[in-house]
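One chain follows as structure tokens, the form predicted alone.
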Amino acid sequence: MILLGAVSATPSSAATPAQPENTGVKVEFISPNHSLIRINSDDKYLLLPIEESQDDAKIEIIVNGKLEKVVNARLAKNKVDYMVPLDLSGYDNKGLVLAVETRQGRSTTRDIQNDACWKALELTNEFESTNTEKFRPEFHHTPLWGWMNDPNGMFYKDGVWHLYYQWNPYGSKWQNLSWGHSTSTDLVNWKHETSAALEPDALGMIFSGSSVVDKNNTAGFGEDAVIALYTAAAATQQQSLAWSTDDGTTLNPYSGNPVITLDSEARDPNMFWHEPTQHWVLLLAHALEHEMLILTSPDLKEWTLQSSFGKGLGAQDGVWECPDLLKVKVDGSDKEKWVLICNLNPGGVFGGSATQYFVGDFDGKTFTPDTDAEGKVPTKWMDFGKDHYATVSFSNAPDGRNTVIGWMSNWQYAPEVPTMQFRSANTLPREVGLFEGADGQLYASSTPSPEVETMRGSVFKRIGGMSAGTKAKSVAIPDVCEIVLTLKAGKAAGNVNLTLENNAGERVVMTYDPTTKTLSFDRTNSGITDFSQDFPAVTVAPTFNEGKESVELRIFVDRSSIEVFEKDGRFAMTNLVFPNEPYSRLTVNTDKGSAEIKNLTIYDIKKN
């Protein structure tokens, strides 16, 4: 569990011209929008003062006249929201120059001299990363600081789960996209590997991709080498390769990059070994064409286009992104089918970004989707909340598991949520299965990975049975918890409401409709909601419990999110919430008639 973030600071009033208090840093102002930062120190980090409301400044790191690196950061003009570290290790700091170009349209050099950033610049050998954000999750993966979006290149090797992710180390807005890297031995507690595994280079920023363990050395980098394919994004999007012989700690860009080029926008390569045909398979999102390209390769370097899938099928709005293709066993049978995951933005079931999927067959070159009774390919959703996107699987997962993880946000408001130290978290890890619905169709299930149960601490409350009617009944809950219950509506009952609420009057209302067999989630009065018109929302999930009198739920409450699962994963619903104080009660009532709550168990979550 990551509970760390960036330090915040507030500069004192600046002199004219402003200079850092640290004597190892000197600032020279050379034009209305250009400055030089000269460093004469052996310290490891230069702390950059960030103000999120400002435009990006371009910072060129120059060593002995040679441009080494370019980063973009929203350097503070009026106030410092927080600090981020620029790692200087590996440079000759005593000859280091940072050329800074601000983009705020100043008219004279004097205008730039009083910016808050100059006096607040700080050299240090340690970066203080104690969490100061009340909305940082207790049991979901987050970056230590900075912006995060899609999970990338996830793989399992030698008992360790590796999670790369889209990361901006220089602020909590989208920019400087790199691959951050975290590792875990239990899928629950994550260790942040401090350096970016891949950073922008001459081919562009590092967008999404995948990794595999090359057990048979097909790529020639060594047996069990980790091979990553990713999108290098600048004026165009091209697919590049990186390799690692130290279990993914260091990813080395391939000298022959890019390995895949197209004359149209394509991204997010996702690859796996197809045993029957003895070749690698790659899915590539042909984003604006609303299709997935399927390519094959013997060596992960030379790729041949075999087919495409998706034009005119499923949700077609926005762009298609982040594909995956999983072989999944159907519950209660020996039958196996393939599940093609397709993330899209916008066009989600409740607006903005979401994850759809298709069930079908795959022969190593072509994916053929199943059809419904009318011969059509139905649109299916993997999660029925607003905050579940870019879901992809861990390669090489043990025991043939299809373990996935997603980005817990929505492009409609991700840059505006009320955090600054860090921005965004990942969903809980989930296992993908298949089950047959009442209509004869196959649907994907999403259950929390078995490791999630290790988060349970003591039993906070256990009630074998409790009836509720129009008069509400309440049970206290801890600030972060897992709630397990079976809900059964009486024959004359109307809707059954499960409400999470606090003493500030903020609430989330989950309503089970026994007639339509649906569960809705209303966060319109959940806490802070005014940062985006798209955030207050009601989402609705089918429970797939036709013919059953009850529905069994698992509800995970963290500091800024709620994930709801049917016990067997027949539906999942993921939504962010930002209550001003934690929810402290679970209240149950009906619109009419009575309902019964059975086997209500509330677990504390272990805190590290």
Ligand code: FRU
Given for the second form:
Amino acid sequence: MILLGAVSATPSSAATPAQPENTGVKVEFISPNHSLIRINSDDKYLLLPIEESQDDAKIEIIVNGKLEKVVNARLAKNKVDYMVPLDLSGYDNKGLVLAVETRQGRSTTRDIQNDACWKALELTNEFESTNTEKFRPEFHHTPLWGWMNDPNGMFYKDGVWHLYYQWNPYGSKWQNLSWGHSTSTDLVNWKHETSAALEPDALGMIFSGSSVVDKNNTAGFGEDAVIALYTAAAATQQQSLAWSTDDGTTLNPYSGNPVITLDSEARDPNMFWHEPTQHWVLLLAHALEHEMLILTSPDLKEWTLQSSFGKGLGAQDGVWECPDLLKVKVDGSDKEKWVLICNLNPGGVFGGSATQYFVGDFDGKTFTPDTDAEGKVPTKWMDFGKDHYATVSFSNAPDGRNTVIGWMSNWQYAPEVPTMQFRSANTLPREVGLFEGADGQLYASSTPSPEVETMRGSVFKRIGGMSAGTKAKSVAIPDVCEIVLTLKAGKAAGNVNLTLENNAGERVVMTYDPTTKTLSFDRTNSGITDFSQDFPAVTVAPTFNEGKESVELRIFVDRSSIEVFEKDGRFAMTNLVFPNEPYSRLTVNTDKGSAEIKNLTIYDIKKN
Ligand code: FRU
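Switch from the form predicted alone to the form predicted in complex with the named molecule and print that structure.
Every chain and every other molecule in the complex is listed next, the one we just looked at coming first.
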């Protein structure tokens, strides 16, 4: 029997209470989960009201009956957390319709009319992106708004460092993966493009990848064209190419995409020119197989699989992602070796995401790892914190530099960290080197790039020498700073604690153990830690200072991150912290004996 009554539901036009205040936008309610937003205005942006705890709504942008673009956004149901801009320029706004499909269970069309988003929809010509977050770092790269994960596609050209990144412009959770784009002439001050350089298309979302400067026009897009390869991620993952003849500002997807298809999950293509063999080399993460594929090409379009590396080697308890392969000079010698970077998630050194690397040789087609005294391939970590992932290098960097940047978070809790306007920052830029450890093996060093020193402001405090004993001594520090010091302690000192603390009783305790020659970092009482059970943690780094009584440290404190480096980058340790108020002093004490702190200098950071 057909129930006619069910068909004659209240017409949607009765839904006046939910209409936006702006007369250029009108909402029609079609069914319990379908609505239409009609735009009749020349304004540049439609601001979408977001509530993070909601599911994504699918928004189809339809111009004169043609589907132009699809965006997923967590449209507000109960309250508006923040607004994100949908750029309408370039469309004929008079015939613009947004077809919205929400996913929450609703039984009647009337239910949806009460959602908080409709009334709050706003047309505007400006989107305000001034910082509203107390946890936004001051001297680390962050997106102006929205979610960010991996830095990717980075290159240097004509004095400018280009940093692309995995970006969601429509909310601060992982979604709509696009390439955001920032540029810098000094690696520390970044200028942000407000629209994405690459956006999802019919082949899928734009996952991580790399870019090169095609100096000899091998790909046919012009001499010095910038060529990017990225993963087009839909039901499958394929590799696509984009080209640019305006120094990376506009990346044009290639008409022959995808250029690499495989029958298994592979992503994050990372390529470079191999001079001796005169071809392009590409590393591709064969994620679920826990190996890296190595391909070569004469023209960046036709790729041939040459070898694979890594099966059964190193840390294997997670997917292998974001590879890189760097030629690195060994400190104190003329020798050059290759460092294969392999990001892994989960299964990192302190749980979740981390960057491991292998040292070895590369002949243009095959990577052969070095072995230890027992003939095994050792597992090595680039950073001994919890928040250092997706580390890759800038291609075409000047003077043969191996300059890398990592994502300063961990997939264990990245979507939950207590910020909303933006989510996630990148690490300071670092130079990768190689040094020989006491065991005769080669290890990668990570030193803050020289440009980082240019942000040192005035000296806030300098103390030539101070003894540390069981009675704690404190020195005031500014909210945001670099702390440089030499810590000298023999075994008799017991543990030496360097504590950053605030008046709310929150602290980070860094403990040097002169017996094991390790530095640990305890953030269990560092401030807000309860957003994830994986966040309160202690991380430990070997200081690689065998045979020495002292270790020289550089500590960078920036609102919600602390990076600790051995002066020559023999270890790096990156950890997020969310103190309710900034740490205001550095306290030093030992467990039992005495230690010395020498050349303590606390620098303000120059603000721009
Ligand atoms: C690493 C990663 C990559 C992928 C990207 C998607 O964090 O999972 O493998 O390309 O993020 O955003």
